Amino acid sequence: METTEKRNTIKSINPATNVLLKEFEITSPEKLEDILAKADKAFKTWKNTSFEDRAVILKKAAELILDKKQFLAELATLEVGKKISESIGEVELAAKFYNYYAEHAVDFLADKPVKTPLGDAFLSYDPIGTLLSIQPWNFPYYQVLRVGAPQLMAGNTMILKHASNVPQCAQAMEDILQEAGLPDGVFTNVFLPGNKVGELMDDPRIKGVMLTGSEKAGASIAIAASKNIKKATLELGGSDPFIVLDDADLDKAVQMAVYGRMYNSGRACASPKRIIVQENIADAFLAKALSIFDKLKVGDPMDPSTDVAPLSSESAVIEVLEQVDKAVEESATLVRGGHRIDREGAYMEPTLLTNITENMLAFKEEIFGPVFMFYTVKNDQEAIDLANATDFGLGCTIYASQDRAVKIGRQIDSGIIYINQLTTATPELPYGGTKNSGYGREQSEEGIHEFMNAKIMAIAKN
């Protein structure tokens, strides 16, 4: 997770210009204590509020998000550097999560009958208390609401510790919920540096934590949660394979591979990071991909004609360029890009690497930027083996005939498999990974159950 805090403030900086937009005071220990106390007190009332009353508030929040769509989108573009069209799409998606859980939570959390030899029984789902939500900058609204919407509808309260480079987006999420009528203390944004999160985890009023971030951050949170016997869900990114076999629609696969990798300037956890193509179509695929690469426009994220926007910060662009340089040093082939663009802001060229081998860091690491890594394989089994040759297991895309793709998908170690379409986000489908990509699920019915006490009620036979 990115941090831009310095001394007693957290800074909002536009990565397209490196201009300081706004500063926020770090939440003081006294104010944080007050927030925790209010969240704990609010839970005692909120958990007993009806689904119908909670739904009214969430639907109002969705309405407000859409009313403020342009403002929120421009705010995300200013703080993250993402294209304005992508920011608008994210705002619209965020509103869908409020509406989805407002409509479905009552069914997801209804008592579930269980037949037993002892007599009738049923599962009852109870919220557990105040949750800590630690979220990244790359999708500053969607990331918050894919966990926030279900848990608020479930009756939990929440404290948001957002990434330090999106403080304005973070505060906007709290402001909208307050305007929608959410009671004081049910959802509160705090401005904290990452090194203060451990203190929150130690507080007994925090009952669980959900984090999206780096492996290092995930390991730290897992240790803190384990020490305090608290539930945690972790989404820690990936090095997602994008498999293209010789019976795929080649033109469509190429388009999706290139534009999917360049989406959000390559800064999506489930982005197609490793392009794995069957060798008998590899030359044609690469030629088509390069023809698109040569037309990509890098520029102002507010300009609708821009294809690739800046990265999120100076430190982010430096890190990605260092990863590319290291790959070339280790004998990978730099086919396109690989350099910083000579203009103000955190811009780099769209980059394409080939001849990456398993002894290289690029083979093992996640590269969180506009870097397209191209591999070839002889057959289905080689594609499966290469796809699984990573410590990550978040998403995977397979372009091939349906039956063939499903057969391969069953053998991929991943939480998410999309066939003949890019991995994407929708509230109806669970989201999460395996291996070093973390554990737990967000979205869908599975997501709302993560922080509920599934309480069994067993009734004796008469």
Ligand code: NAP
The other form holds:
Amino acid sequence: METTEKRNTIKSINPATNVLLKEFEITSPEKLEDILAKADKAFKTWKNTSFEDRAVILKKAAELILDKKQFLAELATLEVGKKISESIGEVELAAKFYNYYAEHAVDFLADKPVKTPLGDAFLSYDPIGTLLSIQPWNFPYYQVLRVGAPQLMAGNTMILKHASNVPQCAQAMEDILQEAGLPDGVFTNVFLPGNKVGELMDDPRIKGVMLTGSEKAGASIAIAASKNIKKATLELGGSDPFIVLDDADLDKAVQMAVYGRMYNSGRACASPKRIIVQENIADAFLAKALSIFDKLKVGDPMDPSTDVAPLSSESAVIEVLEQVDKAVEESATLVRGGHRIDREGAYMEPTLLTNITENMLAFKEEIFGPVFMFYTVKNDQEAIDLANATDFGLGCTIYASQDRAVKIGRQIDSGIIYINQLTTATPELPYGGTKNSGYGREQSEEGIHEFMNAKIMAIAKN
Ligand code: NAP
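To complete the pair, please output the form predicted in complex with the named molecule; the form predicted on its own was given just before.
Whole complex next, starting from this chain.
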């Protein structure tokens, strides 16, 4: 267990062992002032740097990330407890974002001619200044880069306030950009607890904010942003449906449902949290799912043979188990798991719940852990209604014949629908939700435009 007495620091703790790895002083108000001043000053030159010059730096950063892949992956595994293979996958994905925007930003932000009877007109996309990037721990590199890469290429500067349990990953992202030659002040990491961020939002040098995290943090940032008339994008939680209908490839659907739900120990925003299966194939689906479930090996995230790693912290495992207990207390059926594993670290059993009904908290809340919630429906309409019976609207996966799946997908209120493949992330596709899953888009061309001033230039006819 953590041994030092409580100090005002940001702590890096290994959730697989509960050992304190490192501590960082919280960024002092004086240092924060210096960082804000430098970011503001750096913007004045960075915004006028050519796309070509910015691209050289970002491509170098991508190269450095890949050179340091093993080191970065181990760091993420140490701080978050994610499986080493998943950390390696994340590092590779993260590097793609620097390369993608280094190549495409110039086209995404090219002047856009507009037809008008007034004469020639075009939109010029201007960066707006220093942005505050508030990110969660579950993908400690990808999350930073999916907003960092487009906005740095666009000419904005950025202050990163990462989750308090990944200070080493956060610092590594700044260090790599420095090593790649990014000018001082363009991207700076700060060590701040979430509850201190409101004050930063009031600073006039911060021009916009992107937050990925919980509904609670999202609501708090939305208030701070609107009070200060600042642009915000919010990428919040989800309780994604994974719909399987009777003309799906059943084996593939089962495999992806279990794999998807256990991936990152169930701690992905767009993890398939509610598995919704058509009644006439439900028994077969569940039997196959359980046969995979029973072979899952929970263990050390550094061990390549581990299937399910620990959660990210003591508080996370306690919270998820409380949610499971509450569901059982409210009469859900616990088919597998539901308990803490008797070893040091934030380990819990992969859990499978059925008979979850509308009145239960588990029906409404996001469960951010390896908890497979199984529902059955009679037909397509019931699947749509159940999928939409949530305050969230992030992702959704549908396994069915293609036309049927597309028809259903059109009626589901979420930002991301994947058909016959598991919801995932790639730089070319926008990412983001609707309803309480937030607003705005990251990734792709949509993502880079979120923090641009689309300035109209209208030139009178001669
Ligand atoms: P969280 O508590 O909201 O933390 C996320 C980030 O927000 C951290 O950097 C945190 O800092 C900061 N924060 C917390 N309270 C804040 C406040 N009042 N003002 C400003 N910043 C604040 O979220 P989490 O529980 O760690 O992360 C998991 C959540 O993120 C889940 O709901 C998940 O679904 C969601 N998520 C969404 C996406 C997406 O793309 N939609 C992607 C990944 C995760 P501290 O760590 O210092 O508290």
